[in-house]
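A lone chain, given as structure tokens: the form predicted alone.
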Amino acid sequence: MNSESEIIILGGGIIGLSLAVELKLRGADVTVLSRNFQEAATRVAAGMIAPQAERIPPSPMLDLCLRSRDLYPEWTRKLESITGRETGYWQCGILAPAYEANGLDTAPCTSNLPARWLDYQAIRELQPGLGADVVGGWWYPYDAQVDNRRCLAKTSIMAAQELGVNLLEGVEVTEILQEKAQITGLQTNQGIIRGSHYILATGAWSGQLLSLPVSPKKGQMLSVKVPDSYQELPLRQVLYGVDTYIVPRRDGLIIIGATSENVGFTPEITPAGIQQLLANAIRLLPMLKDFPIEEFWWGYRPATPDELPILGTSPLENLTLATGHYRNGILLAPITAKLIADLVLAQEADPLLAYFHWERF
């Protein structure tokens, strides 16, 4: 297979995918490859849009996070409005409860940002039934969600085919070919692939193609349905637990994560792990205990040493790196989109970009 395509995108995932969509509506020719689409780590996050809840601290990764949250309504739409499709986007805010204060109702490093403390009874009045050991907790109502694994998803792949996006599945790039600080073409099962510029977007798997220090971080996650006898919702916004984090959808469905397991490619569920992740979550919502399981899955974020993204220019001229995004890879996706897009099409490199250098291992 010889196929010529000006940008060619290695990864299926959601950063691979909002940059194919990106680079289209700017007019290029845009070719992703993927190996299956289904293992993305896309359909592993539990889709929190959570950069003031995870208490970054002042940074150039808090501001990384902070605008691609801003661009997420946006961004949203868009893709809603070439599919017809929904992506799941609800800015229902997210409450992050603490068992001990220890300092945590001092203002947050986002102080300039709309959050509030609530106190023991502030915080059962906006979610009831918490666990008798919660003392409190941090309201963010800019914090967001999106529904990745059912909405998100599917709407993305369906954006890029509908502008016309070569999405190609099945293709596994076992080799990049080099000469000269160049790369020449992609070896991969269906034979050579080449085009005059490369995206690496390949999450987990990024450091068997090139010497990249990103590495797989297993995790495994459930989901929980509100029974039928509930005549409203009981949950409406993020919980963002000690060891945890439940999310609850529009329908009623509630998802609960997750593990965090240095274990390299090792797949499938564990006992272990499902038994962490209950505890943690019926500590924090003891009414979780009575609902009924809908499902398991698992798989693999991209960590790097210092658990911040790859983005940029590489050592090959044709190759930019859009990888290691870790547990961020849902909330930045807009943002790298964007960045990214700039830096390969109008060779415009953001300020923030250098902070995200390969370089800096």
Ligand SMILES: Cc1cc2nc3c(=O)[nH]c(=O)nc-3n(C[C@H](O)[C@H](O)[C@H](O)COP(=O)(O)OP(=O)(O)OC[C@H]3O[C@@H](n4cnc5c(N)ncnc54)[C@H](O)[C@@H]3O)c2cc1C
Contents of the next structure:
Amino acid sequence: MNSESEIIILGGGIIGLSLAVELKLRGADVTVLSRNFQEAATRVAAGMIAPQAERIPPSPMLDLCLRSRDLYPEWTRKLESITGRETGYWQCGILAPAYEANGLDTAPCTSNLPARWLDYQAIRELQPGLGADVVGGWWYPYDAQVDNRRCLAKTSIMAAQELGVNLLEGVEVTEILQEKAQITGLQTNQGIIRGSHYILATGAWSGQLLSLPVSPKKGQMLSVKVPDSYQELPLRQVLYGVDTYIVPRRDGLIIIGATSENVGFTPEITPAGIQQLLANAIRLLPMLKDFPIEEFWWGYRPATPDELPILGTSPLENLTLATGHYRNGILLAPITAKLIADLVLAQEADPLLAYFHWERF
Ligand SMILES: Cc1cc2nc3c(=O)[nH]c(=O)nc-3n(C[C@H](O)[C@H](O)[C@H](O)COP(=O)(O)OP(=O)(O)OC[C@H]3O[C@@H](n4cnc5c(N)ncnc54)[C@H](O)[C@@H]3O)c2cc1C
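Structure of the form predicted in complex with this ligand, please, following the form predicted alone?
Full assembly next; the chain just shown is listed first.
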């Protein structure tokens, strides 16, 4: 398509924003329609870049995730140089402590990638203070994290604005107007908006606009803060446990996640959710029991039946799909932006896209 014609992105979470930046850098005219950035899963996530700790089996999904993890250093540097703001990318590695004697509960799904088993003593040398039930664990040195909640989200918005993306916050798409397999316009709360091409990136709400099997999987999270009495950070890598993960930020904030609930769009924090998070986290790292609590929050992962994203062309000729990133949307933002920009602007379909096409459902 002509790179000067207007592309309208529905949804201003990390997927919509990363696409907007990529398309704009390649010369396209881009508008982003965002109902409410505060509700985006992008603000909620733990920010783990964790294809190995997530134990994704060898598959096109693992290839997609690894390609995205490889893009992360350069992608975040680019956003930082556009804005002069941090993204909070930290190649801290991820430690996956195990409770089973053989470590199978956190064992790697492939032997081809760098990972190391640490026995009872070795894991405590790397991470003092682990719970007594931890028998050892796997060390994934190339997994990483980004501070999505306080840095990446804001930096992505600012990068889009700095580059001249037309970012319309508070605009809700209520209907996709169609004629003969084409979008003719978007009905919004501020009237009809038209472009020449459209990209659907509305996260967990995607199934409300189009007949796509994307549904919300709620996650509750909380954060604690390392007390001032500590001279140095007691945790310098992510702990990816069996039922919990603990993500330390560089300034002493520690994120604890996450529940995984099939309750639709049911907002709020629940006592059961928080109890589960705290019990699992304290079992893994008992010192947390004395750390002051900072904040609670929740959000909705965009889940699909096979837990894989929906990427590529759609039943409508002028609509491209970039949704359903489930629990890996922060990780997958750079590769999604690249592959979808290649597809939309140059009609180049990376072979990997075939595995994530909507027609598989
Ligand atoms: C508890 C939790 C922990 C997570 N941890 C991680 C992690 O550690 N690592 C990782 O990689 N991923 C993680 N994720 C997943 C990740 O957050 C998501 O996959 C990712 O944020 C999806 O991005 P998105 O842009 O598609 O959707 P979102 O970030 O949800 O953004 C969608 C946007 O679309 C807007 N929108 C929706 N409907 C409309 C409409 N009709 N009109 C206009 N705008 C609309 C919404 O307002 C929202 O701003 C986690 C998610 C949760 C909930």
